[in-house]
Amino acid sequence: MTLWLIVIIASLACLSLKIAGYLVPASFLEKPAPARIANLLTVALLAALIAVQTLGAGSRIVFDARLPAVAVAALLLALRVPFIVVVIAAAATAALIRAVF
């Protein structure tokens, strides 16, 4: 298997999955339970992604500069600081901690 084949197969798989979602009939979401689940799924997947991106390193859990950076982001979000400022502040926090320690 070449690197190109890996890239193409994985890309087409991801694109097909996106299209598959749009093929689910809209009536599916008219019932309260599926609508609620679909809403909560986006919340659960985002929260899980944040956890993995903050603490994951391959298949290990690591506590490093990312955790205080995300904590700073949470604090700034609570203070209603604009989104882009929050992202930059988080990156700066991690960079600063790594530069100092």
Partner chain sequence: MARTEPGPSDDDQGREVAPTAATTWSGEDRAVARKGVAVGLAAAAYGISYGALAVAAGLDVWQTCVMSLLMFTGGSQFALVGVIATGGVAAGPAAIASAAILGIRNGIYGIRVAPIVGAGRWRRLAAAWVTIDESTAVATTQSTLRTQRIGFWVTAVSVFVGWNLTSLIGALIGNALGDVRTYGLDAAAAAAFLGLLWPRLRQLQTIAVATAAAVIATVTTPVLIPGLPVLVAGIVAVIVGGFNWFGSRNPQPEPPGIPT
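Can you give me the structure for the form predicted on its own, which would complement the form predicted together with the partner chain we have just seen?
Next comes a single chain, given without company.
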């Protein structure tokens, strides 16, 4: 199985899943439990993605310059600082820590 075949199969699977989502009746999604799950699932998936990208290195958990950079970014986002400033501050934090250690 080539890489392109895997990409095509994964793309078709994603497209099928998206089309299946349109087939769910609206009355089901308006119930409290599915609506709450749908609202919180996106946040949970994004938090998991950030955690994996921040702490993961292969199959290990690593604490390096990425963790303080994400902490600085989270703090600045909580303070509603413009996004470009958040990105620059987080990158500068990671660069500074890597330069020092």
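None of these values were measured; they are calculated from a predicted model. Shifts are known only where both forms have a C-alpha. Take the two forms, superpose them, and find the largest set of C-alpha atoms that agree within 1.5 Å; that set is the rigid core. Positions refer to the first chain, counted from 1.
| field | residue 13 C-alpha moves between the two forms by 2 Å or more, core aligned | value | Shift of 2 Å or more: yes.
| Following rigid core superposition, Cα shift of residue 36 between the two forms in Å | With the cores aligned, its C-alpha sits 3.8 Å away.
| Once the rigid core is overlaid, which residue runs, three or more long, move by 2 Å or more at each CA between the two forms? | Run with every C-alpha shifted by at least 2 Å: 1 to 41, nothing else.
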